[in-house]
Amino acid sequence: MQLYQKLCKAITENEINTKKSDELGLLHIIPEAIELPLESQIYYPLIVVESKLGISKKDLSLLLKEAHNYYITVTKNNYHDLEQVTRVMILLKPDNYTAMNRRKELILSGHIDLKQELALIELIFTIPKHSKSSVAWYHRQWIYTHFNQLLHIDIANEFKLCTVTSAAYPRNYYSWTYRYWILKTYCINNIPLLEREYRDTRHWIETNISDYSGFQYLQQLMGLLKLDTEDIHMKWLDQLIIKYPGHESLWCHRRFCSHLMIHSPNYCHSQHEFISNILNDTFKDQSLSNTTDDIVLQKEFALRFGLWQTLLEKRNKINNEYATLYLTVAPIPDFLNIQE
């Protein structure tokens, strides 16, 4: 239990569970004890420097084992030790249902401060891998749901937290899902904020082209806003597809747009025209990548989208003169006929 006790001592003496601690890290390599400040050497092999706590990856399994072994010995009325050991358990492994549920019980019984618990979750998320913990995100949502009368939610801070975690761990589905929950719960009637989120999300996607979770959030925003911006949005999407060839996420988003705009004859015609330009290398000089692989992928995605668009138009009784162009990627020659 020696390492667990050192960790508890480090947490308590350095207020690791509060806003005063701003970073938690799992370290592949740790320095020698003599290289650390004198006041930090007592916690070695844990690394405590200013407001940061570092734990060696090779010590993680031992710490988890020691924490669990101590947890099962603590009586249910020993609230202090229960709070401490479950805090350690979720710091080390936030997807721990047992520890997180016990902390909910401690919150409900008044033995955990709500603001400190929110700060603890933010600290957990400073480890990129931990920022994808569904259990931790739900715990944060649970706190705001059950104590909305006691807590003033800072929307800007919640969005900032989601932005930071989405950047730290790509395709962070749970971060984006939580962001949408905040939006839908607290901002649903704030049109200027929704419009700003739409613009900011588009800007974020421009530097994270392959992030499907970000696209899903953008699509949810479009559904909330019911945007009448067909030309603006599609010009933006066209430019991304042209600039970054061979990214399937962009073509998947294009399918979503078709579902919204399928009843516009101009939109349908423009899709086939765009595909034709892709196949004829019209935009080749505007692309950031002209590798053979990217060009081949771009044309394949364009043909697949064209086939899918054709099916959508057939189901909506829209005439299509381009159908035969896309049969090269159809599973069988009469694919379009059997879909009727």
Given for the second form:
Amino acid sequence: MQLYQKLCKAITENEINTKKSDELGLLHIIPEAIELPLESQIYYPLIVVESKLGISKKDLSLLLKEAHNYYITVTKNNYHDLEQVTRVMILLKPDNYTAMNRRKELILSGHIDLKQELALIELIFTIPKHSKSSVAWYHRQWIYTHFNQLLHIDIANEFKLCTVTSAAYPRNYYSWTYRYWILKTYCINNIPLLEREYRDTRHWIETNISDYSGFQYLQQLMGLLKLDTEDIHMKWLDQLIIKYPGHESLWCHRRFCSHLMIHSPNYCHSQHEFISNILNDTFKDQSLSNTTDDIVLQKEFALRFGLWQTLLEKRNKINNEYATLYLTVAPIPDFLNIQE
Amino acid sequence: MKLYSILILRKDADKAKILASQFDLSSFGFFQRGSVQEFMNFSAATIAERTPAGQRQSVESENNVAHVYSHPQGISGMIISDKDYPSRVAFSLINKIMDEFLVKFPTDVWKKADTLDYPEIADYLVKYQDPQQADTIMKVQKELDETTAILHKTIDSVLQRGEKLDSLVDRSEALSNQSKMFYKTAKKTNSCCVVM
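Any chance you could show the form predicted in complex with its partner chain after that form predicted alone?
Every chain and every other molecule in the complex is listed next, the one we just looked at coming first.
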């Protein structure tokens, strides 16, 4: 119980989670006590520096055990201790349904302040791995849903939290789906904001081209916005595909675009023309990578896309003159006449 | 994709000395930054020392890559990035930085200096976080396409025969005792994020 109590002391005495610079860290190894500032040594082996709390991975499992063992002894109406122990539990491991749900009860009975709970979640997310916790993200969503009369939501702050966590943990599915939930719930009619999100997400993707969850968000935005600048979007995608050969995420997004734009004039023709150029190395000089693997993958992705596009056109009763280009990747030579 | 560091090193006999460096470690947590920077400094020197003049290498470890060009004049340019960052862009950038460095600092200056003030690399570290910004530099460096960089999947493979990474870590002056312990423990438990 000693370590758990030390943690509670560290959190309380240093007002962790009340200052903007708060951060949690899980460390592989901690320095010797003498190497730490005097104010931190009383909490050793926990580290407290400038309102940031460091816990070694070794101590983490011990703390989880101690916290849990204490939790099961706390009586139902000991609200103070219940709040404290569940807070520690979710700080250490946010994917803890029991603790999170107990905290929901405490919120409903008025024993936890809403704003502090929101700040607590932001503190939890300072550990990158924890920023993908679906339980934590849902807890946040639950608070806003349940108390939307009482709470004023700061949309910009929520988006910023999503951006920070998407950077901290790549392809952060729950961060992006939360972002979409905010958008859908609070911003659905705010066209300028949707347009800004579309531009910002495109910009994000340019330096995070394998972020499939980011792409999903972009695609959801495109669905909401009813894009009227389709060819500008495709030009943007073309450039990325040319610059970064062999990235599957870009080609997956291309398929989404096809679903959206298949009936637009000249769309289909331009797809096959693009593929043809890829196969002919037309854009070779513009790519930012020239490793053989990437070039080979690129052509493979291009062919597969072409085949898929051809079948999509057939399904949509669009005439296709390019089918022969894709015979090399077709399942059977007669693939166009397969009855679906 | 991220750029973590740009470094300029000088080769003195068999030791490499960092003359100028800039880091962007904002994506690392507060408690990690110190040891991450130490390990990057250690890797930089270790790799630069073992890159023959005129050669380009990329050395991978964890989720990082160190790209290095050992200029024939005895100075090396290095960029540490994540694995997503295109290596071709990194080498173009190193070329540009080396060219500008050699114009800015005469040989007798950098041959004797302990450290050099080279603020331009701080600007480049910001600007080239987006590889597409490097479009214009790459267009004028056609000859880079003809050269190949050797790719090493681990830092072990740049070491000479008989050299052991463990003892290099142990003897390193760039690493604090804490970092050395960290390396030993992480290796023993086979855990990731050794940052080497």
